[in-house]
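Next up: a single chain in structure tokens, the form predicted on its own.
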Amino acid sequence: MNIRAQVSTVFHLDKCIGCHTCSIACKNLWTDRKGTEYMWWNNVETKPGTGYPTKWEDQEQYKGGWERSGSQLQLKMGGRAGALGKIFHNPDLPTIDDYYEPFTFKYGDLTSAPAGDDQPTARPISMISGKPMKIEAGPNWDDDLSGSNIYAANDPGVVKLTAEEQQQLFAIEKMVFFHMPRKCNHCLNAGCVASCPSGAIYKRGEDGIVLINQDKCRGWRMCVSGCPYKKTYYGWTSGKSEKCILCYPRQEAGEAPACFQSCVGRIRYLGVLLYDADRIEATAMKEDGELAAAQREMILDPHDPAIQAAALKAGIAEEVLAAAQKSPTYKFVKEWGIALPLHPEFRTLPMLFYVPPLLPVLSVANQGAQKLAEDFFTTLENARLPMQYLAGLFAGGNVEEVKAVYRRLIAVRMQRRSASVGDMADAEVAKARETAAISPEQVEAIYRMTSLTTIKERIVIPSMLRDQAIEAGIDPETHKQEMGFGKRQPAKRRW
């Protein structure tokens, strides 16, 4: 067994507004430079929907993650071998008209307009060429128009649907979307790393954060093709790969990432999880429908007294163990089952998990409270959002998966409406707890950690990684000069 750390993270569907002030925090902090206009570290998409970059979902066009060769693994583009052969070319990078062509206006011409009878205009201007151009795509420009034909129609999730469940999605009685915000994954067994001929990108030994030195970096872009979300991004000024870092800066001075700091909707929750790092190959080996679970199998009890011993005996601090115990991405992912990975089947073991959105979940008009839990299965098989649209986003297509956890969400929904409205029978909302297979306890835990949290308890950092760097004989701030970040003033401590 070789135990390792990672801090990981649970977004919350059900709590997204699509407000957008997680991107605008990420952007003013870290890409407002020349050359990183078009790069959202974190970019909140409307599903159903293309996404950003155009189709970034579909590893067909993008050839990235992994894929199974036999009894092996192998990167969908290719070997390190393969990819030196598309550096002067590579078919399968996003083009700039799949992210969009940054813009700004010509305020000028509003400021210094002659006086006249015409009202003065700003032309939209690239922040490439610096020449007029034509709007024709955005950050977030599907938000709008999510279920229309354009947009929705051409989800690669929504392709694959039967030609029923696509009626059934876009029945305008029934049309729906939900917000589902994305950043890098931080994966245990990340394309990128893979990718990468010159081994600039590396994960953090203490927390599995994924990085790029930007002195080793030489701009080749074979991470961008690796990476399966499209979450690295090539600067066009600097010549360098550049990608959200989870604010490890923040988080050494014991501050949470500033996109959780900032989120309104406190979708947000952030700790740390143990898992067995000599399983990974075998996980990511499973079949599509297994990954989800195999890779909950993977993550480790921080509260097993053996897991606890072996911990310490791989080196990790008490420390980061008793953030592990108090971690709530361990809760979510682990103990009660109801987070689950995006698109397992790319096989790169990611550690950003999602709660799949209950919305309403009805959409049959005559099916009151009292039908919930009678009507258990036909209520989840006609469900707004079909099931196997959501076992494609969160399962790798196992549909039973993504069941499980919205019986576990249904059987919270109606265990606090009897306690505050005291309209459903104890005998329904036990047969709810019952078929979910959760306790009453269980569910209390769920109601408080998404509803009543303060943030120390959302996100939940070991105070203790920027001492540890420290004694392994690495100055954090030196770290950051290596990676680009420039020269900071020590951070203030908190501990």
Given for the second form:
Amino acid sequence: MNIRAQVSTVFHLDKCIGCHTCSIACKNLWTDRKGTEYMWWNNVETKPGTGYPTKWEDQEQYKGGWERSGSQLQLKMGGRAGALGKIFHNPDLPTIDDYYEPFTFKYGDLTSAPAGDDQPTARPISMISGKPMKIEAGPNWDDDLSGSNIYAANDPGVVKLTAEEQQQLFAIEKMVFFHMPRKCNHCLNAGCVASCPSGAIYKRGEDGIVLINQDKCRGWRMCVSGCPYKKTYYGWTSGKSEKCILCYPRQEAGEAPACFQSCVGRIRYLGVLLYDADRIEATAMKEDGELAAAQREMILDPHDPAIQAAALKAGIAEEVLAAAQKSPTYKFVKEWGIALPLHPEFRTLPMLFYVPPLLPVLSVANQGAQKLAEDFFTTLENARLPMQYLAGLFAGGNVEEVKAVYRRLIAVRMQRRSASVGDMADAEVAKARETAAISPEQVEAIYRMTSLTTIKERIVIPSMLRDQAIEAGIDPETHKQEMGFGKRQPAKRRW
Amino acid sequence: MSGNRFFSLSVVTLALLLICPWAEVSAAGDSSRGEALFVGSTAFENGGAPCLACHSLTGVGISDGANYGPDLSSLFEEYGADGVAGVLESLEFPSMEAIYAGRPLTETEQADLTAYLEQTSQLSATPDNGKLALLVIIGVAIMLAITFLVGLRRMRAVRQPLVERQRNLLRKGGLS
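For comparison with the form predicted on its own, would you give the structure of this protein in the form predicted in complex with its partner chain?
Next comes the full complex, this chain leading.
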């Protein structure tokens, strides 16, 4: 057993209102520099939809992630020889149009335009060329199903559904969508790390945050295609690739990452998970449908004394272990089993988990007025989203996996409805709990964690022990006075 | 190819020269060795550049050689045997002097080249421009094909085709 600690995250999709505050917080903090205008380390997508960059889930197009080749895992973009052959010419990158051409407006014209008959307007201009442009795309262009006959209809998950299911998804007055925030998953078996020819990308030993060393990066951009989630980006001014750093400088100071801190819906949970690194390869080799369960299997119980002893022996600090015991992500993923990884079939073992959305059930048109259906507490049969679609997103196509989560979420709703409104028969509630294999106490705990927690309970940041790490090499007082912001090393370019 | 034959011939000639030094005085010269020297498949003993590097000669190669210096097809006719021999002895042209002053041709080489130039002047080779044009066209076509094939897999747009497909549907009147 090789125990490691991972700062992992859970997004509760039922709570996401799609306000993009997380994206803006991230943008303002990290990617407001020249050359990074197009990148959104954190973005919120509408599902069904093609996302950002367009159709990022379609790995026939972008060749991201891993595939099994015989008894081994191989990057979908090709082995070493293939990568070497493409090193000066990577054909699997998204074009700027597939991200979007970043734009701003000529606000100056509003005040400095010469007097005329018409109101002055601020024309859109490209942030790349500086020339006036026609805005045709954006990172959330298909927000709330806008342009759905182009974008939602071409969602790689929707395309795989039967014609009947597609019709169900897009029927008038039954249209359905949900918001899905995305950021780097800080995977256990990261495609970006494996694809980097310079060896510049690494997973931090103490907390599993995946980082790109800006001194070693040579800008080959293999990570951009290697990551199936398209969450590494090429910085056009720095000449290096960059990605979400899970705000590690903030976490080291005990603060929540900016997107977590700013989340209006309080959908984001953060905590330490302990896992067995020896099982990574065997887990990533499983069948598509088994991957989500196998990944859950890798996560170890921080309350088990045997695991605790092994963790301490493996060099995990007591402070981190204590944080792991309080981790909300452990509860969501392992104890309650209601959070699933996004696209486990990419085989990178992503450590960002999603609680799938239990949307309000079908609404029926009642003489022009919208009224929710009688059966407010939906059963699986009349869930608005096809189970197959959700299974394609969160369980490698394994419908049973998603159904198990939904049964638990339904049991929580029924028990709470019974407690607060009192119009549910106890027998019915008990039956729902039984089919979901969940205790009344667990239901109560899920309810509390979902709706009544403070930020300190939702976001349990382990001590990153920076003081100790600094002390090992330099006197902390000297470090504090001399370190500043570190050094900046631009790429060596002739142009 | 003929290059090989000339190479082996020149080796034999050289060997003969080494074994029987009395044969050196063959005033007639060896035209096949002369050709090898002219095109450069046999190097000049003192390291001078081969003639073909700067001059062209009808019948040699497809493009008749380089065109830095004047065409040598009619050299023998104009200068005659003595003239050519005189030229080869010193090569006192301003642009050639810099190259050959320190690397003169040996007497055997001069004789061989003279023999070769005499031989070519007797042949009535005419430049074959059609063949050259054909080869150039084939070469350009191959380069374009490679460029196209390489570019075929590069930067396939994703979003634009989705939008275009929908626009085309609308244009045809079918709203989906």
